[in-house]
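Shown here is one chain on its own, the form predicted alone, set out as structure tokens.
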Amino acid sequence: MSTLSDDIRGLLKRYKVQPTKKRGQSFLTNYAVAKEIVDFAELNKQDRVLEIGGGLGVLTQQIAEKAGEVHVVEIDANLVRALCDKVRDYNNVNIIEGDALTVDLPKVNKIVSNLPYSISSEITFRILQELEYEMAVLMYQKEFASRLIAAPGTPEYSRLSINVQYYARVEEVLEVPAEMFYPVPVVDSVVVRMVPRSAGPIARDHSVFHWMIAGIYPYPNKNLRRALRIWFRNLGLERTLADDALKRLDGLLSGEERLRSISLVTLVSLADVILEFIESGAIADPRV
């Protein structure tokens, strides 16, 4: 009997198409997965949506059924062909051929796609900062994603959990083992669902508490003042600024707690004491 693998694997004939670990390409193969990860969009006629990563338009057939207007990102050739072939009959769907790093994105409410996992950082960080959205629904390896619902105190809470979580609130809504997918992946995949935080703590300059993430969070098994006197020591400042920041936050942290458990809100503080820093000269300004 013919399986939906068996057809990925024909189609990928068809249009030359050869997976490869350098794009991260992994094909879905269970057209009920793709559907119970497009039902979490909660679509409508309405809703502008971006896939990236198209592929052989699994998700994008699923995505067009349901939304007013679907605008496809893909960066392989004979993927694109593929795609044209697929969606020829729905008048809703826009493909576009480039790197989903670079090219424009169009302007839309939500976004799905089951991301080339070679780029899930990178193009995790432009959907955050560069598109106004509603909602996302975005598969990633399960690693990477444990990472990005990370909670404080937890083993995967790092660097990648605080810069995320600073924008969106990250929840899991399904598993999906590596057996749905061809070429099968080592590894198992996770979909979250990513809303914009409304409320909640903001730092004062976005590019200052981004900036202090990556510099003490290399250390993330270390107690903060002993981070802090680190990143100091490698910005040519004195190790003493640690403790005199760690007074400003009046008792908030006594510089003994271990990065992996400081909640966002308290990181807030400590970049808004960062940024008086650069205010009153004491730390360069590294936004010139």
Ligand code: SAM
The other form holds:
Amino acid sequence: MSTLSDDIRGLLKRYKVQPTKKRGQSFLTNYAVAKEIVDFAELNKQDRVLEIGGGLGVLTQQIAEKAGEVHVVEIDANLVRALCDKVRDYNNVNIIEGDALTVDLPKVNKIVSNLPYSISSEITFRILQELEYEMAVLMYQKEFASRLIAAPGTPEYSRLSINVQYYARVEEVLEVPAEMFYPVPVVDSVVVRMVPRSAGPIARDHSVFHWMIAGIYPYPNKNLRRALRIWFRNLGLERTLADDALKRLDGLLSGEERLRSISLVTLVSLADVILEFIESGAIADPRV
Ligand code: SAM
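Given the form predicted alone above, produce the structure of the same protein in the form predicted in complex with this ligand.
Below is the whole assembly, all chains and molecules, this chain first.
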């Protein structure tokens, strides 16, 4: 507690805040770091910003200084009270009490958040799939962030990397040591900047792409032919369909490649072959 500023210490005491791991409550306490994070979002007074999980408002305050509007979703009623107190001098902050996974999210053009780690994956996909945004600056646990930015051929390259990079360009911009939070978590954090992809490989059907990735990436260390055969067998299909799919790719993939090494563009081509199988009736349509 000794490194906490007086205002944070006051809020913790006044609102009897008892942080819980279940809700990922580890609060950023360093204003300089909060400012640095907000700078990556290049905010100006035209920006409408969404913050998921306002907590004690250290980040909220920095966003409010720079942006036109800040919409903060916070699930914890006690923290909502603390947050209202913290930002009482700002007239551009709208606090929404609720679960960020289910509330109607406001229309914004930027997202800046120190995300609750307990919902990292779900909330990231909600942002990527539902919001039309220009840029997101998001803080995650370091290991999770490594998977988001992983390149093909690295041990962290996984289903998560592929599904996220399908929607956005993702880059690490800042590492934040655990001591910058209260309570101090066991792991460091990393801030990631995401910009929606305006060009690049897009599957003919997004849902078939994600369905295929979910079907084959439980086996990231297997080779592609083997993973396809297992997936088709699980679907009750002939395993020889795996060979047919590879043939249709005209030598793009031999089938011997480890899943961890296959690029997004190649996976998109494979998903389009799977869609052809669905259209021809060889695979039952998973979308109905
Ligand atoms: N933004 C603050 C900061 O940087 O100090 C708090 C970050 S803390 C990691 C995550 C915050 O998200 C907590 O205040 C927690 O109560 C809130 N939270 C957890 N689950 C949530 C959910 N499903 N919807 C909205 N807020 C949530």
